[in-house]
Amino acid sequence: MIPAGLSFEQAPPISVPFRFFLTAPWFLLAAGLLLVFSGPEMMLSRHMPATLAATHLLTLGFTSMVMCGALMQMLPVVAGSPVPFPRAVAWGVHVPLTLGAAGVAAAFLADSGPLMHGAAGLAGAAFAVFIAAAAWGLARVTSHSPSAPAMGLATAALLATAALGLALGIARYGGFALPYGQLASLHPLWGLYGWTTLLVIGVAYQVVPMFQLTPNYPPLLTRWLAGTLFLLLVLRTAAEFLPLPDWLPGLGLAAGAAVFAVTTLKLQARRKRKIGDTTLLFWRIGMGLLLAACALWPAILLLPEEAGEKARLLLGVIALPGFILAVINGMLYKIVPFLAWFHLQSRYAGQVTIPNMKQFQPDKPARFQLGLYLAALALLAIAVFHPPLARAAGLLWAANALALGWNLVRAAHLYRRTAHVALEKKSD
């Protein structure tokens, strides 16, 4: 059940990743409710206050929350280098990130400079603690897993994303003469293609073969893809300030991400276990949406301004609530039950009956949430062109978030109940 080459004895306490995983869905719920209350105005432009607030609820509140928890879990297991003082680091990241993500969204809605300064400071402090701890661990990597270099580059990209975000906040609310247009272009680019996609790639190298029983990713891909994408991000950044063609590294980024998506889909088609589950469906949907985003991004360059703005909104829907949320759902539905099973097995085997992974996460409620997710995503995409549907899309997103949150809480409750029974038997 436990693959060779993984250092699970160095895994942090289960409370470390679980606090991040169990918090994240409530930011997704907040984004859905914001869409319900704001309605069609969020579909007018990417730069509307409510749109920016919802975007940061998804990026800071949901995506980064899960990614930080996942990296704190996987770094010691995959790379063989534990994060120092994991409980203290978890508190030092989780609390300010939770407050900072909520505060940034509120600051956009209230158009409040002081609130933005405080919230950005909290989020920045959370990322500073996280990046320092991750860098400490990455500097002591003992494993030759291809995931480790991708994780390191993703952490460096998070630093760039956070720095660009802080600079944007200063330019927007601090009155400093910073190049707002260039920063506004680069911040989401580093967040999407750097921090998020690079970490998804690093995680996929391990979890896709492990949980979906596929062949390993090709060595040529694992050796070069993450580094190439990072270099292209650097070139695309330089093109914002130097007389360089920005479309060329942009096309390279789209092509590299598309290669990853196609490779993943091909590996899944060759998996040993032919019976599909919800995790596999989420990953396949995510890879399909990533391919759609890679195709739409260069096509936007050819569109007129008005059509281009709608296309950019659609691209945001495909990339963020689409690709990223689909893959994260797929990760959570395997990582959470596996961690619950593993920690019980390692501590209480022979003392109590350990639930299997299907008991921690039955497929039926997961498929129900998948249906809500697909309906919400489809309605949100249509609402880009027919804004009156925005509120209905928000209701579906809220229902989707509640279903995901309930499924994760249910798994955590079963873990706690089983551990409690084991401790009671031990004390008798």
Ligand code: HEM
Contents of the next structure:
Amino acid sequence: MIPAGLSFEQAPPISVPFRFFLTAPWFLLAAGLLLVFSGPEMMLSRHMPATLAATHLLTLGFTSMVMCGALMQMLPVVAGSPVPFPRAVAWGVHVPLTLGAAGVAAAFLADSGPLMHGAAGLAGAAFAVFIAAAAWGLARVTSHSPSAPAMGLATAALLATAALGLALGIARYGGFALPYGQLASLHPLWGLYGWTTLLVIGVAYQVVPMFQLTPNYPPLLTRWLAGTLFLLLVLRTAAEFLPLPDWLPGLGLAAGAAVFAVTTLKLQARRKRKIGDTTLLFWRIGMGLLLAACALWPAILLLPEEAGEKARLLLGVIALPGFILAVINGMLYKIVPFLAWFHLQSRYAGQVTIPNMKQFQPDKPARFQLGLYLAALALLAIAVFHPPLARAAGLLWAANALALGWNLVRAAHLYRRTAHVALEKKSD
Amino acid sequence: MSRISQYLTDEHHHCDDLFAQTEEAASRGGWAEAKDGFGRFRRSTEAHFEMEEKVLFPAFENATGISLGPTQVMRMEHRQMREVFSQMAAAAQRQDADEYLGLSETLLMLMQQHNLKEEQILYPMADQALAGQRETLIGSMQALASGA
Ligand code: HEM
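Next, report the structure of the form predicted together with this ligand; the form predicted on its own has already been given.
Once more the chain from above appears, this time first in line as the rest of the complex follows.
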């Protein structure tokens, strides 16, 4: 069967993904500055208002921001089916997500019900548009890609995350009878594990072999892992309300993520492309951190209450600013220069000299930013146990965000300048 | 198992091997090896493009009646890769490592996302649409390769 309308009309306009990628670093900067200003109190617990604000600057403003943009870009290649009306969808996701991310963070800080309701509504609307568009594309998958099913499950998990977040945002101030504590423990699980980690897994199936010429992931893994993990998330959710042991699916989730991390590291060790690069380093660091998170997560259950709270905060640091940020950061250094090159090449080949990928993203500044990132992460982890260091960690995070933002803006600027030269030549 | 997709996917992997060896040689300044390796990589890849453009794509277009779809985009990407080949050859001639490695990074991304679309979408469709002719087609592609 040849699906009607299959055109490979792959790339959406470059402005579609770039607006997401170029917005994200400024939310990372905001999170760093928040840490500078709020300081040690943020290290008291995950539930401090400033900590929750920083968490959502990262999850809504950085990770979900980049992931939405990247998925709109990748669906046509991976699934053979583009997102419909890409420009309109990009607007409909990007604007409310930007406002919603800033608003949710502000609402936590100001402890404001009306602000939280409005901002949660905006973020919810952004995700509704995104989920509808992604589902439309995914329902028309024409490819045999191992990524497509995992991407579908990640999108479903985003729906759960957003619904739970919305319910929490309303219940936090509305005072109606929701089982707040239970929903509050499920929401981060669906957000960090479901939406984010499942998407990382789905994307990895495609990009790990592609970037470094490694063997493919074993078919057994690509066929079963994402679905099994999703099922475990459902079981873990049920255990919150039914008399089921919650540690059992929890252990399965930790083991599953560890299998993914170990497989990825092994494949990378067997890569044909021997020369390394910043993206590979970011991914190896990310996989190492994922393994650390998988080990720490079950261990927390054995700790006494007080030590447990510190360990939970550390787990959060290892998972979000650690694993997730590292992997996304590494991806950006491939996607952004490639898209800049690809769009220029498709339109202006032969008219101007088009810079190659390494001219869009030279190695040195990328590696410099990786160094800043590692220093910021290390200091943040130490600050969990020694809170007076929190402000210094915040400064490093802000510097890291500026370095990343600078690198991306520089690439976008070179894109614009090259396109401009081509257009000038044409009109002469 | 002599499916069209298997045959052409193996070719992609062969080209990947040559690509990686060449890039590695260039990165440590082994230009004699790099130039030689690049020549072999380019010839293998060109031969592969020809099999697709002269045998597979026309057969696919005939069988399905789709000539402005996927095959069109694949031809366009072949053109893009050929342009990068020329630039790489020039950079290797000048022994300009920065330029060569920047182009090779670019080519890798272009080539891999191209192969991915072929392996996961186009080839499986071709296997279906051309099920009756697969032996003949693979035969013609092999003939083209050995004649070249
Ligand atoms: C619709 C947008 C969202 C809203 C309105 C929202 C709202 C909330 C609220 C009210 C809490 C506080 C729960 C508590 O009192 O402990 C919370 C916690 C949290 N949320 Fe969200 N959220 C949203 C989206 C997300 C997304 C997309 C992610 C991840 C990708 C995420 C990750 C987290 C995490 C990690 C916590 C911290 C929980 C903890 O440390 O205990 N949220 N969210």
